[in-house]
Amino acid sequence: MKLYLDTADITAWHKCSLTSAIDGVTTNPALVAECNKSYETVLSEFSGVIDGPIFAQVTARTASAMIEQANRYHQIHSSAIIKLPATEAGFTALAELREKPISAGITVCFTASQAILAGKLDASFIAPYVGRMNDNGQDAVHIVKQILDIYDAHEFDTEVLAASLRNATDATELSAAGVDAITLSPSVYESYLHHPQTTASVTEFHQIWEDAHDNADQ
């Protein structure tokens, strides 16, 4: 299973512990806008520190403009994976881009039907938006499991990349279900490393050890 960090902030990447466990970075226009930088600048920054893929989402609205933007991203970083929206224009752009040596897939997915189209068009990935599905009253985990079942039944090569994850619980459940990849915000990723009961237990062990040695020295 692949693990990605969902950020456009190069500083956030450097602050994350155990970056060797992270396979790459996913970005989106909102994250890039928060950094007050161009998409091209963000791609260039990450290309210098990450060996793995960098997911870059198009901001154009027409298929032709999406394709042009995708080609530009790919020229900046050859390992860039292009994120296209699950719209008619996005699917149209995907069909053309997959005929070229450019990895591209569908993001902002909310239904298994959209995932079926992505699979039929040989998308590199499909990114169901788990957190936003739940916000919308959908059963996100159930829908992602449906997508996995459909892809297994029809032997689609498209990877399922769970995105918009708000907590480690959903991430763990989807990992158990067999998703190919998950992307986590820096805060959710750090929660993998810290648990209050672990901290309390380790503190207790240290105290017992120190007390035992203090008594032995008396």
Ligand code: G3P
The other form holds:
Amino acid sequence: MKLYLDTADITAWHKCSLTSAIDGVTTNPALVAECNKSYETVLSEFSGVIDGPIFAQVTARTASAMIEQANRYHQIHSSAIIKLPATEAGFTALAELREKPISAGITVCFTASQAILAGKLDASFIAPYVGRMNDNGQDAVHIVKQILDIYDAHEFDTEVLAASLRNATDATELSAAGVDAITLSPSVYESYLHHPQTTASVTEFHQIWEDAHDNADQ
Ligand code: G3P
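Starting from the form predicted on its own shown above, please give the structure in the form predicted in complex with ligand G3P.
The complete assembly is shown below, putting the previous chain first.
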């Protein structure tokens, strides 16, 4: 299973990637806008430090403009993976990009039927928006499991990349269900690392160890 960090902030990347558990980075226009940088600048920054996949989302609205943008991203980083929205323009751009040596998939997915289209078009990935589905009153975990079943039953190669994850519970449930990848915000990633009972137990072990050595020294 691949684990990505969902950020456009290179500082957050450096902090979280210290554990080396993270395979790459996913970005979107909102995350890039928060950094007050151009998409091209963010891509160039990450290209210099990341060995693994860098996902870059188009901001254009028409299929032809999306394709131009995908080409530009590809020039900046030849293994950039292009995120296209699950809209008519996005699916149209995907169908054309399939003919080029550019890896592209579908993001902002809210339904299994959108995932079927992505699979039919041989998208490299589909990114169901788990948190936003739940916000919308949908049962996100159930829908993502349906997507996994559909892809399995029909042998689609498209990878399922669970995104918009707001907590470790949904993320681990979907990992258990067999998603190919998850992307976590730096704060959800932090919640993977820490548990108060782990901290308390490690502190206890340190204390016992130090006490034992103090006694041995006397
Ligand atoms: O990876 C998609 C993600 O960035 C969207 O997350 O929390 O804005 O729904 P959120």
